[in-house]
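A single chain, nothing else alongside it, follows as C-alpha cells in the form predicted alone.
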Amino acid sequence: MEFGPHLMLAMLEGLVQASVLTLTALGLSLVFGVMRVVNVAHGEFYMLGAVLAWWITSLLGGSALIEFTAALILAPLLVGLLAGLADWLILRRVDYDPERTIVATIGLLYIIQQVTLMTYGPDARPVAPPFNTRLALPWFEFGENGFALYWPWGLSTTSYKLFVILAAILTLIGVWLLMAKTKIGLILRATQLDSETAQAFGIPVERIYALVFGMGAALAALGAVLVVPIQQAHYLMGADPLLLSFIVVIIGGLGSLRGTVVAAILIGMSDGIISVFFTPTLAKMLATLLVAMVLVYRPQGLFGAKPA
C-alpha cells in the first residue's frame, strides 16, 4: 500500500482512540474541575465499564445489537452509581482533602480491581460488536492529468469504529449542552468557581459532588464500552486510560473542558499515527515528553487559566 492510504488508515484509527481517550480524560478533568481533587481510580471505573459490558451482553443473550444497545445504556449507569457510593462512603469522610483523597481513591483502585479478578478472573474476553460491516475508503490524487478518486486494495475501516467516532462526538455535544444551557449545568459551574460561596445560596455542595464523581466515572465506563468490541475486556486494562488521560488533562488544563477535547485529539491522533508506523512505545514516550515541556514552558496548561 502507498505511504498516503497508509496514512489514512492510521489517522482513522488514531480517530478512534481519540474519541474514546475524549470521553475518559473529560470525566477526569470534570471531577477535577469542580471537585478539586485527582482521581485516581479513574482507569478502574473504565476497566469495570468494559467488563459490565461483558457481564451484560452474556447475561442477555439474543441479538448483538441487542445486548450492546443495554451494555451502552447500563454498564455506565451502573459505574456511576457505585461512584456516587464511593463519593459518599470514602471521600465525603476525609472531607475532600486532596491529599487524603489521593490516598483514598489508590485504595479504591485496589479494591475495584482485586475484586474484578476474584468475580470476572485473568482472562481477557471479547464483547461482540452489534454491526461491523467492511467499508472501503476512497483515496485521492493529483497527477498529470488532474485529480483522481480512486478506491485502493486494502484501504477499509469497519462501520463499527466509524460509530465509536460519531457516539463520542455526539455525547461531547450532550455534555456541553448540558454545561451551558441547562440548570444542572450553571449549579456545576457555580460549584465550580466558588463552593462556598454556593452553599451559602442554598446549593447542595455534597450532593453535587457526588453527582459529578458519578458522571466523570460514567463518562470513563462508556468510552470502555465503545472500545471493548475492538479492545477484549480485562481487569488490568484501566492503567493506560489512566496514564494517557492524565497526560490530555495537564496538556489541555486541570479543569478545562475545552482544552481536555482539544488535547486528547491531538494525544489520540498521534498515538494512533506513531503506534501503527512505529511502535506504541515511542507513541508514549513523545506524549510523556510533551507534558514536560507543557510543565516546563506553560504549566496551566494549553487552556487552563493563569494562577493569580
Given for the second form:
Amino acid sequence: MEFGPHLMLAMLEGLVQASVLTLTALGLSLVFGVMRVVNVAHGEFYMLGAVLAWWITSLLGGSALIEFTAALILAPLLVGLLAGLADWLILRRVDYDPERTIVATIGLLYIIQQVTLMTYGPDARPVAPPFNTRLALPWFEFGENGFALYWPWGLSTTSYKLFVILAAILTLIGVWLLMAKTKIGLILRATQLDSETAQAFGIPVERIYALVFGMGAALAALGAVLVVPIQQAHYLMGADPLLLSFIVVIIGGLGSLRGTVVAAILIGMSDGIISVFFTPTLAKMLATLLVAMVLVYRPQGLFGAKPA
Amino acid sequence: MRKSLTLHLGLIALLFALQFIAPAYHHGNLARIMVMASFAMGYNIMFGYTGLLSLGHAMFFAVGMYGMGLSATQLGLSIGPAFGVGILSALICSLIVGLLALRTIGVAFMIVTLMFSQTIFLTILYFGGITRGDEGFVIKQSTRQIFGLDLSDATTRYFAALLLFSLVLLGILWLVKSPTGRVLIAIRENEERAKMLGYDVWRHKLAAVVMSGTVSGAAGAAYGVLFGYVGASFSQVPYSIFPLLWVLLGGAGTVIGPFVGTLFMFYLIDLSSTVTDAYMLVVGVILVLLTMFARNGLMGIVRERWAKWLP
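Can you switch from the form predicted alone and show the form predicted together with its partner chain instead?
And the full complex, kicking off with our chain again.
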C-alpha cells in the first residue's frame, strides 16, 4: 500500500483504540478526581467487562445483536456493582488513605485476575460482533485526468469499528451531561471540591464514593465490551489498558476530565499510528519514559492548570 | 541495644545452624529466602524508615542482576568483579531515579517509580539481542567460581546467601541506630518538622533511595550469581510488588520484619501451589487483609504488644 492510504488506515485503527482508551481513562480519572485515590485494579475491571461479555453472549441464545446488546448493558452494570461493593467493604475501611488504597487495590488486582484464571481459564475467547459489514474506503490521486477517487486494495474498515467510535462519543456526552447538568453531578463536583464541607451539607460522602468507584469501573468495563469483538477476552488483558490509562490521566492532568479526553485521543491515536510504522516495544518504551518525565517536570499534566 | 543485638545475632546464628540440620529442600529454600529478604530489607530502607512508597523496585533488582550477568557473559569478567559491576549499576540507576523521582511526592512518586521500572523492563526486551529478552540467559557453572569455591554448590551457596543477608541485616541495624537513620525516621513521621529543625530533607531522602536501590541491586546480582539465571521477568511488576508485600507482612520499619515476611510468604505460596496454580491469589488476599486489619505487620504487632525496643 502507498503511504497515504496506509496512514489513513493507521489513523482509523488509532481512532478505535483512542475511543476505548478514552472510556477506560475517563473511569480512572473520575475516581482520582472525586476520591483522590489511584485505583490500580482498574485494568482488572476492564478485563472483567470483557470476560463477562463473553459469558453473557455465550449463555444467551439468539441473534448476535441481542446477545451483544445484553452484554453492553449487563457487563458494565455487574462490574460497577462489584466495584461499588469492593469500595464499601475494603476502601471505606482503610479511610481512603492514598497509600493504603494503592496497596489494597494491588491486592484486589491479583484477586480478580486469579479468580478469573481459576474460573474462566487461561484461554483467549472471541465475542461475535453484532454487525460487521466491510466498508471499502476511497482514496484520491492527482493523475493525468486530474483529481480522481479510487478504492485501494486493503483500505477498509468495518461498520462495527465505526460503531465503537460512535458509542464512545455518545458515552462521553452522557458523562458530561451527568456531571454538568444533573443534581447527582452537582453532588459529585461538590464532593470533589471539598469532601468535608460536602459532608457538613448532608451529602452522604461514603455512598457517593462507592457510586463513583462503581461508575469508574463500569466505564472501563464498557470500553472492554466494545473492544472484545475486535480483540479477544483474556485474563491478562488488563495490564496494557491500565498502563495506558495511567499515561493518559497523567498527561491530561490528574483529575481533569477534559484533559483526560484530549490526552486519550492524542495517545490512542499516536499509539495506533506509531505501532503501525515502528516496533511496538520501542514505542511503549519511549511513551513510558516520556510520561514519567512529564510527571517529574510538570506534575499538573500538560493540560492541567498550575496549582496556586 | 544489647537486646536487639542479641536478637539479630541470634537469628544469624540460627540460620548458620540450620545449614547443618535443614533437609535439602528447605535448605535450598532458605538460601533463596535469605537473598530475597535482603531485597526486602533494601526496600524497607525507603518504605519502612523514610516513608517513600516505591512501586518500581524490580528495576534495581534487575539492574543489579543484569549488570552482573551481562558483564560476566558479554565482557567475560570473573564473578567477583561482575558482582561489583552489578552493585555499581544499581547505585548509578538509583541515583538517577532518585534525582528525578524525588521531585514528586505521594501518588505521583509511586507512579513515576512504576513507570521507570516499566521502562527498564521494556529496555531489556528491546535489546533482546544481548539480553535474550523474556527467555533470559544462564550463567554457566564454570563462571560461578570465586576463590576456588563453587557457588553453584548447595553448601557454598547457602553460606554466600547467609553472608549477604548478615551484612545487610547488621548494616541496616547500624543505620537505623545512627544519626542518619534517626533523620530518616523523622522525615517519615513529619517531613515539615524535620525540615524546620534544619535537616536537609532532600539529601537524606536521596541517600535513602540510593542505599535502598543499591542493596536491592546487590540482592539481584547475588540471585543471578547463586542461582545462575538472569531473566526479564525479574524486572516486571510482580517483583516490585513482592518486596512491598514482604515488608508489609513482616512489619515495615523493623529490621527483622522483611525476613519474617519473606519467610512467611514463601512458604504460604509454596503450600498454596500444591492446591492451585493461581498462587498470586494468595498474594492479593494477604495484601487486602494486611491493609485492612494489620497495618504494622507481624513484627509491628510484636513491637506494639511485647517488645517496645524492637528496632
